[in-house]
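To begin, one chain is listed below as structure tokens, in the form predicted alone.
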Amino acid sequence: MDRKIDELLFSLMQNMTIAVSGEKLARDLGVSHSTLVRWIDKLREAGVEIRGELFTGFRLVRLPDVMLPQLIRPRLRTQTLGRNLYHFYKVDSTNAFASRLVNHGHKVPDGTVILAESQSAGRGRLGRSWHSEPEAGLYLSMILRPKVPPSLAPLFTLATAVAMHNAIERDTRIDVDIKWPNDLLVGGKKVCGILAEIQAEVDMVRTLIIGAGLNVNHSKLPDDIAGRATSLRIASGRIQSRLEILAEFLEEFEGLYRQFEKAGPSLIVEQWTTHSSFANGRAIEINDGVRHISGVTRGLNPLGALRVEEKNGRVTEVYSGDVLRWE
């Protein structure tokens, strides 16, 4: 039903300055004018400001920022990710909805794009909650299917991050740190995580699925996260384009991942060394899951493990955990 309703808002946009007749939008949409009422106000509770008009049909009162798959085709500088893109006004979370693609049977091509407005269940590590605001945020999840090893999955965490850390920075100019694992920093505060999820035989990763959460257009955050996550228009001052940053994000990412196909993981344990301040240096602790692990930074290994050098001398590799502190 959401791509209808896409179908329906785009109309609306492409006649911006003049009320369109619910009887013409009905019969170019194939449905009854109950249901195009339906959808109208399906629109309005995404935030969406249509003026109903006595006798004169429906028109936009503002040109809103909808993720619509009709404004981000044009876009796409990519040859396969993305190109098939589910759009949803709200969904529990994009992740939980491309989870269900997959379990159901559904034949999903390597590079399907899950997109949504807003998300009810939004999710991060460790069963964390994701705040999730309406036309403010880029919340997408991308079904992969590398032909790889489980070993070798958690790289393309790293690659998300290191492709939003570049089409952030390209498309507003503002500075991106790159916190292991997986968030991405402005100023020392969240703006960006990322989330893996990984269907794997013993020797090959049958299906990965990776959702990011980016906070673009928020205003304000609420008051239980504020002091440590941000947006990108708080950090700029100024409103930006979640259309450019997405098309920018999967340019770059699909870059990565075929670089990835053709030599294997060096390039983006090189990139995210370069635009990381966590890579080297950098006094950390480091809940694994098992232990806490306290040394300072010294790189990647091959396979994007975090190398720790603890206090009596020992090198550990952490390849997941949770950051509980860093100087």
Contents of the next structure:
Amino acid sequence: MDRKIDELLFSLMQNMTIAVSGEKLARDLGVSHSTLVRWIDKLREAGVEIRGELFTGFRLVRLPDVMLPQLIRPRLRTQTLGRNLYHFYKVDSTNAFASRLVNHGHKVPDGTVILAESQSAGRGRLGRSWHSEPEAGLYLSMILRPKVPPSLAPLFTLATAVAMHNAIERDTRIDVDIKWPNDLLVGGKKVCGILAEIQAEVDMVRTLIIGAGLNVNHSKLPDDIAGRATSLRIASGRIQSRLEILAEFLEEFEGLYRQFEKAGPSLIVEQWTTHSSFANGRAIEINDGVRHISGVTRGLNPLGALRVEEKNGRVTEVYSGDVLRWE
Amino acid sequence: MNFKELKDIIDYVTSRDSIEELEIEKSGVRLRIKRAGHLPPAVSGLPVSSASVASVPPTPAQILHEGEDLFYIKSPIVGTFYKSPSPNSDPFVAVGKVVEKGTIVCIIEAMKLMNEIESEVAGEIVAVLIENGQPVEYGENLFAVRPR
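Form predicted alone done; form predicted together with the partner chain now:
Once more the chain from above appears, this time first in line as the rest of the complex follows.
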């Protein structure tokens, strides 16, 4: 957790017009000159433009778009989600950190959120990597302890997709689609991926960790994924605020989460169905691990599984799989 | 098709040397049994829904120790069975491995939710009952464990 570096950056942000002496910064933070220089380097590495050096003083070149807890807290409209925040400039992956936090026996409150400016080992499904670029993506994990049986837990990943969909549309007016189960697409290309893990007793979820990676301000994506991935900036032609999207997302998700605990998952299924062009009447091909199923989508079952009607009229409920092709 | 019916069918087929392969479809469940040599029958249940409803897999330990009480680790959700954390890494456990209560034995995935399944008992894994990448049903047996 980079709390002290956050303090350093926040202090620089409050003194945008002047160069603050390294001496004063180090004293205020209670660290040595060499530690201060190391932290400044770390901020620069994360894409924050800082002019100056220890003797001349440090000054920000422009207001950085960094997910500082100091900037997030005033924007939070949630009861518990995100009230306990961890922020990193670089971490292997927010999900991996969340899982270490939980496994090392720390008392982690429900609704803890972990944020990172960049991930060195961003993970996707089946060990696939997720491209992370500093100051461009929204990389977050939530640690949740929902009072539901494990069989219902996958629905929270659909809820995450719905909440992210709503947050992006409200904040940016960009049209977002949801591909089953929980990829977000803009113009047919992926902008957001969701990956979750649970630890559960037979009848009760112990811990649920949901990670999301959203491409916000990437100006360009690597050639090998540019054909199937995009960012909100590329799609809209302008820089978007990660902070505002995050605040909207947390509020949206908390609403769905509370509703789920109170009244079950029907609202999630209903909203997913409303916002996804994949929900009904879409010709798709999906691989469920054993076979390729080609057919037309017929909505979700109450557990969130995608119902696919094949040519012979048989309807298969798919719980796990990759949508390979769609029309 | 309930468990009893399934077991009766399997018992019947295994008692008849002449039957090598059998396929039955009943009330939405398709059952296919194929025998190989003198090994116990390998069974795969492929129901109309994407996950298999039941499988009574070859459990070498059961044959070795007739009547022995084995503990079965079951799947708490419908999903896909993964024996390792990623395709290129080693499996969590294999036959012969000694596990503690709480040892992660596999992952069941549904809707990109990775469910780390822990052993509920300490003991030795005597059979891995599902193949990597196969769908599993709620409550389906995943591993047979000889409790310590």
